[in-house]
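Presented as structure tokens, the chain that follows is alone, the form predicted alone.
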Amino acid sequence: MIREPNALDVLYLIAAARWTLALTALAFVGGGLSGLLVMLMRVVPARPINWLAIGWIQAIQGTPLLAQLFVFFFGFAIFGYRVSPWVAAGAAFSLYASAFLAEIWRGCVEAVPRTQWEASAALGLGFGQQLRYVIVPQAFRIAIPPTVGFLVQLVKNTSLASVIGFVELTREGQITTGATFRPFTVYGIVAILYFCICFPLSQLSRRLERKLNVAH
């Protein structure tokens, strides 16, 4: 039975936005930790390790995120393992984030002038100490805008999890549209909720960037 959208539908959409945030947080933390490891493998002066990291990045960036979701959700079922939408989405988005964050952070590390490496080496610092005390603090300032920019994209990309039955904001919008047959109204509200999530992140990025530039 078709009906008009009401306040309860809006509350359901807001409640579903919590799962969008939860999935984003899981993917960003998981992807950040693994992405940091991949980034270190990319910059360490050892070619075989570099190749492993490059292979990982190319494999993840060279395949659609939707396909990665299907591999985790449907692929393991072939071997008799049933994977929940939450686990499949969390794993797929974490791997996806790891590849992109690794490349973002590698670029930020390499953006630090080469003279900084040379000066720290002249002081007798090892590779790890160079990264920790000299390079990473400078790269951190550079990394904030692209990292937050990727985080905003990650928030919006979580909408793909709806195809495997994960009930986040977009999926709840589909359910509500099916009940009300008012796609313009429902997806308008969905778009506003996404904006309410993403806009503060962009503003926070600008504030942190200005603060760190002043501190510098």
Contents of the next structure:
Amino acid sequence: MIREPNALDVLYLIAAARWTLALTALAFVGGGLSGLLVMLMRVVPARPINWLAIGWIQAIQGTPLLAQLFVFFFGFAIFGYRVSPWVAAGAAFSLYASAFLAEIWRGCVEAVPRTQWEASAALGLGFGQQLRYVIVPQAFRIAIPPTVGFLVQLVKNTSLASVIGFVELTREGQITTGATFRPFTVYGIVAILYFCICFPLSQLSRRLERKLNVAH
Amino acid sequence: MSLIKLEQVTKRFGALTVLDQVSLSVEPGDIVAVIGRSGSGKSTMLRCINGLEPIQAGRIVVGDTVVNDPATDLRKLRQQVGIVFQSYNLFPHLSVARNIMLAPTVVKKMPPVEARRLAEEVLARVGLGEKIDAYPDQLSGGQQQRVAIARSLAMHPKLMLFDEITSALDPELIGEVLKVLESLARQGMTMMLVTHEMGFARNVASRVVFMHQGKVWEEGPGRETLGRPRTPELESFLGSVLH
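The structure above corresponds to the form predicted alone; please provide the structure of the form predicted together with the partner chain.
Then the entire complex follows, led off by the chain already shown.
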């Protein structure tokens, strides 16, 4: 039975946007923590560990996110584990984010001049101390814009989770379209809701950047 | 016993030999000025002494530490050998005080209150006591370089290396940095400086080492070596820098 889209539909879409936000947050925190580890493995002066990190980054960056989602969702089933869309999507997006964030942050660490490594080494600081007190604080400032840029991508990419039955904003849009048969209106609202999430993020990034550039 | 001893040290960057069997020793209290054209290996020699650059052959001994021994803990060595760079290399995200306090608190585990007192003390020695809470980008080049010297002094090194520390400075700022070096010299600090300041080499250095093509070409007491060069290479070098 086809009906007109109404205010309740919009409310449902907004409610579904919460799950978009929740999945993004989970992926960003999970991916951030593991990405930090992968980044450290990438910069530590030990070849075998570097290669491990590079292998991981290449594997994730070289395969489609959609395929990664399917691997997690259906892959576990093959071994007899049934995982919920939540677990599959959370894990897949975290690992996806870990590779990209590791690579973004490595670039930021490498953007800190080599002379800063030398000056801190010359004072007797060890590798971990150099990173913690000298390199990372400087890399942090450089990292804000590309990290937020990735976060915005992540928000939009969570729409892929709809294919494994994870009901977020896009999936809810599909469902509403099925009932109303007004794809233009419904997906227009969906797009506006995505914009309402992403635009403030970009603004926040600018403000943070300005603040960090002024204050020490 | 010599404080620094280089024995037949050879350093290569790929096919390029930068140090060619260099032997040299520095006694406690010596002030050694290393001069030479760019590319003669002077800065590289300094960087090898505190292990910032590995060497391919020979031996470098500082105090009783063999620098090129893979078993040597370079962090221990570097607590005894300070180095100041041409481009200051202060930490831009830290105040002057925190630049100086970082190594004492992190490496030597000194309590922050004590480290702050130490920062005040070393800053007074370079005449910048009032800049303790400034940030590096609020200071002139000469002031930044004096902070870099203070930061190095705070580790109480037995020996200080200075790598062309006045070369990036405007001419009117060079004097204030040289004055700090002179006062360190008077206090008996053992120093090795790569420098283009011939006046300083002549008047303050106890010894001048002239490097040419990766070798110690000529060395001797400052005034004598610079006044009566024995080799045509030093003579032509002095001719080119003094005019």
